[in-house]
Amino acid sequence: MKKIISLVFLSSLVYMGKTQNTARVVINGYNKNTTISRHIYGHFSEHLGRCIYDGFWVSDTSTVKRQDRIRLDVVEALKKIHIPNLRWPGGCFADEYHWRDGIGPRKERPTMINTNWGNVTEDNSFGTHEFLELCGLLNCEPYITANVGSGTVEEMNKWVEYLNFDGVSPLTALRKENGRDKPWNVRFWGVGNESWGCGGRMLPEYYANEYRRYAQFAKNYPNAKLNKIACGPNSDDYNWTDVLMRTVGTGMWGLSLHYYTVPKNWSDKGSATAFDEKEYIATMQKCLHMEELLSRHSTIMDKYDPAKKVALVVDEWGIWTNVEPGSNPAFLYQQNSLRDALIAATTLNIFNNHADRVRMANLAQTVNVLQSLILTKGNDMLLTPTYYVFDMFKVHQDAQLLPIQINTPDYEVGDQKIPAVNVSASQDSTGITHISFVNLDAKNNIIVKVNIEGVQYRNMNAQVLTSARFTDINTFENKYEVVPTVFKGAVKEGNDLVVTLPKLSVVVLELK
């Protein structure tokens, strides 16, 4: 009989035997009854800083590769790491945006002022069509957030309308009007974004009945239908999870939930690059809050929906920290370290191991604002070492998750400690196995010995992505300070594989 292994998530851990510095994780190939959603690994764009104009779309006079005002080599690279959906307009943004002002010719879009982010002037250039374009070129689907806070339900309805319909109406011709003539299908809606917030500072009882009325108006139409996400909570907010899994249960496809890893605190979030040893386990500890976060709200949502029906959308994460020094503090440009990558390693490890639940999640942005996997200045660009994680962790979209327990020595700074090690698995439809490592640790080698079992292999090949100090970044002086390089430090001995993984490391095997 096949021996069947309980999940143990990562908030649970099992510690025995504590030989130092030594791990052991079982992964259980038998039991593959969860799909990691490929939508986990998305990505968020908002009209913030330089993440659309500078990042994405481009001066019509600028000689960077582009196609119309987008500039194709951050779409290529996007492509590379297999983006599958982006968020989009916002963010705060979001609620003070009104579609109608980014359609038809660019040169008679009115301006706005973008109240949240700097108060600039937003001339609307950048609108419906052209994020559509770019998810056309990057082969992602849309996700697209409308406006509760400031907007109207006929807004959206009329929104969904343009975007969607293929009869005959007065949008549909003016879309055609426009250039498009087939409607989009988009099926990615969040119905409005951070309405406990900038969203417009409703209590979650007032926000589920906004949320009914306007759902009630987004019109499924042929090949369209929606998948409406409603705003959930701000981190720790339990009340609003249940509150909005009470009153409107099932009539959502998602839950949305927003988390920020933020090194210091609000007032000071910390530097991105000029941290010590204490300040990099309290932000590691900060990031790993994410598996109470996620365990405690599917638990409210198990209660309202056992068969999880309704996913939970993390559709705003990453590290929140300073701004980069001297640039505008409104435009949150901030470096991206090994810390960086770290976090975003481990964050995606707790995403796969919550699969069941979490089946969408973007981080926050993709271009030149908070942890951004890809940075530019004129027409040069960098890859960031988040970047290099999410281009090693693709190959868990789509695959079967593989249940996992783990037993991990603590790292510990003074009177700090954390788990040192985390893990996923899966395995795609050819058969291939994937194993990602976080070795958390900034002193010590981790020697970890797993057991497999229902899995054959006779093929292994690995990455690590590791750097002498956690403060290590890219530089457009120094794209590939942080890279990933060939792993050699895993072999088999007898059922068992034991990986070393080096102090502050990322390690993905391929087992096949």
Ligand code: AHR
The other form holds:
Amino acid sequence: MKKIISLVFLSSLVYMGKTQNTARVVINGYNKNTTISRHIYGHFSEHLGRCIYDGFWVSDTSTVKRQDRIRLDVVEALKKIHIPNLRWPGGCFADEYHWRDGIGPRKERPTMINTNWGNVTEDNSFGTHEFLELCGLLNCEPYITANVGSGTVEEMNKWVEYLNFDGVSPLTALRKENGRDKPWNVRFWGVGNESWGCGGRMLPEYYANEYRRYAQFAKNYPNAKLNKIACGPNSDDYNWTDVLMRTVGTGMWGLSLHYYTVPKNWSDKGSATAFDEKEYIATMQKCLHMEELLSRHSTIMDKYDPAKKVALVVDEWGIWTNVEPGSNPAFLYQQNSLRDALIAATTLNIFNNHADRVRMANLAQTVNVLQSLILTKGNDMLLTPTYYVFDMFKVHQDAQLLPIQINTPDYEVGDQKIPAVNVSASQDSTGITHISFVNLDAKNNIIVKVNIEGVQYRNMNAQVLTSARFTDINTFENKYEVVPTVFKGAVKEGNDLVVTLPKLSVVVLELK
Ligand code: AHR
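Follow the form predicted on its own with the form predicted in complex with alpha-L-arabinofuranose (AHR), if you could.
Next comes the full complex, and the chain you just saw is listed first.
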């Protein structure tokens, strides 16, 4: 009861921003040509810090509810948001990982040093079978990144055979010996990770040839046609995209893109919880840079692939701040504020609106690392503000994109300004329309006049995620500071809508 009272009190507080600006949005329900792939809502789990070990995978003496050593509270939370895919084992870790070390009796598995992330000893107790068991529990598709940097073509070729072949071979016999009779038919395969950086410091021409060689020997077995994903550019390296598209073209299912929102700079990234309005708007400006990245990389891809067969796969994105004080700097453990939720919602709106080319994405990194959905502490866990965005936005998965036009006021701080409002809309297979709005303005509520064409509806439901301050977080002492509540700020006028977006808010409307 106490919790409910404080939530009601909080939601009345957050409507106290000034309302002075108006945005206009037109939603076109006649033009439904693009599906928003559910795989845009994917996640990423690397052998890094406490993501796998202590996040998904606990000790065999842990008293937390678990299946084998997989935490079931984490599984349940991710199932609720309909996690569509999970990327593994890295990240930089992937290009040092040798999959054969992670199969067979756990006690006999060799250890290795995780040189990228703190030189900790990796005991390989979480390997191929454990990852696929996890994906089975999550009911999501696995996305495996193969080792190109320090691995071999043979290693990837055999990994695919071990996972996907149903016939008689030494590797399928080994798989059976290790407890799995039927193949898993894993279709998403990354061919290396950040091959321009930690994955081998390759030049694009060299990597493009390597991709062609690795891809040639990664075989399609019956019922398991591979979606091969080439290492793509580091943020705005447009030359990398050009070379890959020219050299590989439609010989790949997808081309990856990595872009992180870093509030300050790479040597001092900025705090996850202590920042002022100037840093807030600067961070949002960097988040919005995703729009330009997608437009410009898509334009290059269009030149070589006008039919848009190759997907742009943003398989690492999110905010990257300094680690929490006192935590291991190599473990990338950061708190998660309302600012991060606004970043997640804005980025997902951008992805939705680019769904003709962006068909997969993975937020970095699910549990206890970077922009996490879930933080754990011993047997306890909490859901971050970012988690709730994925919960609210899951309605867009596999829905038809409704094109929008938007005219928004700017949000200004000193000499910095950004568009205050961003939006995306979709219609699901049952005819229900969803509109997701974000108001980035830290001072003003904004009235949005929404002109809806080609969509009829009678009823409306809505949720809002907001809080008094952009620095607000959920903690183990107060897990429900930033949670969604019922939204009453939308009014139907004829077939149109007038929506009053609270400052610093994410609103998702359901029209049916
Ligand atoms: O997500 C953390 C790291 O960021 C990944 O391992 C790497 O691919 C990227 O540089």
